[in-house]
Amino acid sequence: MKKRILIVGAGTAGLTVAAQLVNKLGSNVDITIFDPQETHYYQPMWTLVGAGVFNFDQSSKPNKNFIPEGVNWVKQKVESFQPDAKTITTQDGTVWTYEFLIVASGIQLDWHKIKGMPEALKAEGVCSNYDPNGGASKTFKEVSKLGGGRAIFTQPALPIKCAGAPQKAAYMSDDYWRRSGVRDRIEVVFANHGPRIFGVEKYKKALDQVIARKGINPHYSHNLIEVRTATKEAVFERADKEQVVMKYDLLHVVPPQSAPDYIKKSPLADAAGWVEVDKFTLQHKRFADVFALGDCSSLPTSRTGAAVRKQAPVLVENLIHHINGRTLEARYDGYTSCPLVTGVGSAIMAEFDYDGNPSETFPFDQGKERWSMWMVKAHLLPSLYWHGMLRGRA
């Protein structure tokens, strides 16, 4: 009898795990994946779309191209989980039973937590590479027409997907304005909810130098709480709860983010709303037949595609061991990676583990800006993603 595995989410994490399970188990399992999205986006490209390096259309392909052969695709959102009964319910009211469940639902963009959003995204001067509705294209439109004034780039409280992307938007815009000869007429502000530019000390030191060299004005412990498009004002709340109002000519907004609401209200959630899993095995702490990975999980590491690339084989190996009644032996050490592009032709490749220790791939200091790391980010990683990772081969 085939084992029935349900996978919630056909994003990066869900498709990667599905492909690896099919590659390892073939027709010995009955896999169904749930997601209504017809289009799959390579979201790490959006930073470069926002800088005019790529077009938005280059970041997408049909989702059907990556559903593994033999996997059933249900184009429905999941409404609720009933892990005691080993069932899930989709939005059309259908109840699905499972023997094993993998939750890979991604992360939720909470635009509503900023007063005046998401309406502000339609206004002149406001943009976001995080907006899935072609927002990165609007970013480049706003960046390319700005000839002077103040440009503000925001970063909310972590966790967010690709925690380096907010500052990358500032660096790439700065690079464009320098090449266009208008940078000396633009004040660039990076307003970060956090107390520093980056959590890992090695890369923080390098990025502090990047900010100083580029003349970017960092405002730490500044959280965007309101956008007033009529007066082009951004309202921030500092750590001491004092509000700061800044005028803007360009405002790049990164929204607060959280686990999807249907996970928050489910028995699978921890106190913070994430799917509660063991950080090493990726097995749920209370429901042994449930596993999770990626942005929706409680794993205390940065939400990146590189993290998923390391999580997926651990989850698959441990799930197979669990199916066969064996001890879970595979371990995920928290590895994640963030290619911090600092301009066209330069990038810092940050790689680190749960403890903030650098876990670098290449035989040189990755804390320095390099052309080679730009080539990896801009050209190698997209190919690896489409042709390797989503096929279960990388």
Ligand SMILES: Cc1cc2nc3c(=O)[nH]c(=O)nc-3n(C[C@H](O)[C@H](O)[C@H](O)COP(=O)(O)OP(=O)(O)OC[C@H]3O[C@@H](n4cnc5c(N)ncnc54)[C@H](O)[C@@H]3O)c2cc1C
The other form holds:
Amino acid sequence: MKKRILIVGAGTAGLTVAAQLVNKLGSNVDITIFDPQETHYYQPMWTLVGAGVFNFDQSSKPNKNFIPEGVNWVKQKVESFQPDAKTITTQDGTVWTYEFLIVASGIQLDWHKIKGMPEALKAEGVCSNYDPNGGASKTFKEVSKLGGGRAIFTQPALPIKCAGAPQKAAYMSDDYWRRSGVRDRIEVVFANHGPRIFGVEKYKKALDQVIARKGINPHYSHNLIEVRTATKEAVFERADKEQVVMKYDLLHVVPPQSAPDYIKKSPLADAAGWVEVDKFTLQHKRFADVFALGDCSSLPTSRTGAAVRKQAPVLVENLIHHINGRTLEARYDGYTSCPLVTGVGSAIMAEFDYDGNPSETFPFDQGKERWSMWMVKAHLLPSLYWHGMLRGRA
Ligand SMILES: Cc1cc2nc3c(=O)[nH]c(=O)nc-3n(C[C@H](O)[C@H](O)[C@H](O)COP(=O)(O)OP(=O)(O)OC[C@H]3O[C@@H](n4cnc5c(N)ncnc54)[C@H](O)[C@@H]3O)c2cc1C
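Okay, that one was the form predicted alone. Can I see the form predicted together with the ligand too?
To see the whole picture, the full complex is given below, headed by that same chain.
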């Protein structure tokens, strides 16, 4: 009898594990993947769309191109999990039975936690590379028309997807304004909920130098709580609870993020709402037939597609061992990566593990800004994603 595996989410993680399972098990499994989205986005490209390097359309392809042959695709949202009965329920009320379940449905954007958002995204001067409705195109429109004034780039509390992306938007905009000859007329502010620019010391040191060289004004422990579009004001709450109001001419907002609500209220959730999996094996801590990876999982690492690339083979190997009644042996070490683009033609390639130890791929110091790492980010990684990772090959 074929084993019945359900996968929730056909994003980066869902498609990658589906492809790897099919490559390894062929027709010995019956896989169904759930996701209402017709379009797949390569989200890491949005940072470069916001800087005018690529068009938004270049970041997307139809999802149907990546559903592996033999895998059923149900274009429905999953609404709830009943792990004791080994069933899930979709939006249309259908109950689906599984033998094994993989949850890969990403992170939730909590725009509503900032007063005035997401409506402010429609207003002049406000933009976000995180807005999946082509937001990065608006970022470039706003960046390219700014000739002077104050530009504020915000970062909310972690975890968020790609913790480096908020500051990358500031660096790429700074670079654009320098090349356009208007940078000396623009004050650039980076307002971060957190107390420092980056968690890992090695890359923090390098990024502190980038910020100083570029003349970006960092405001740490500043959390965006309100956007007033009528007066073009951004309201921040500092760690000491004092409120600070800043005028803006351009405001790039990164929304607070959390586990999807339907997971938060399910039996699969940990106290913070994420799917509660073992951080090394990716198996659920209480329901052995459930696995999770990617942004919706409790894995305590920085949420990136690069992390998913290392998680997927571990999950697949452990799931196959579990199906065969064997001990789970594959281990995920928390690897994640963030190509910190600092301008067109330069990037710091941060790679590190659960303990914040650099785990670098190349035989040189990746803490330095390099043209080669820009080429990897802008040209090699998109191709590796579409042709390798989503096909289960990288
Ligand atoms: C601006 C930006 C820049 C980034 N830069 C980088 C970078 O440089 N490098 C990097 O590695 N990563 C980067 N990332 C992060 C990366 O894109 C994500 O970490 C990665 O896509 C996570 O994969 P995922 O499958 O967990 O989630 P997603 O790829 O977001 O997929 C989740 C899927 O689940 C589906 N879904 C949601 N709810 C349900 C439901 N109830 N039922 C069924 N399906 C559901 C969604 O439709 C979606 O298709 C960036 C992200 C952004 C937004």
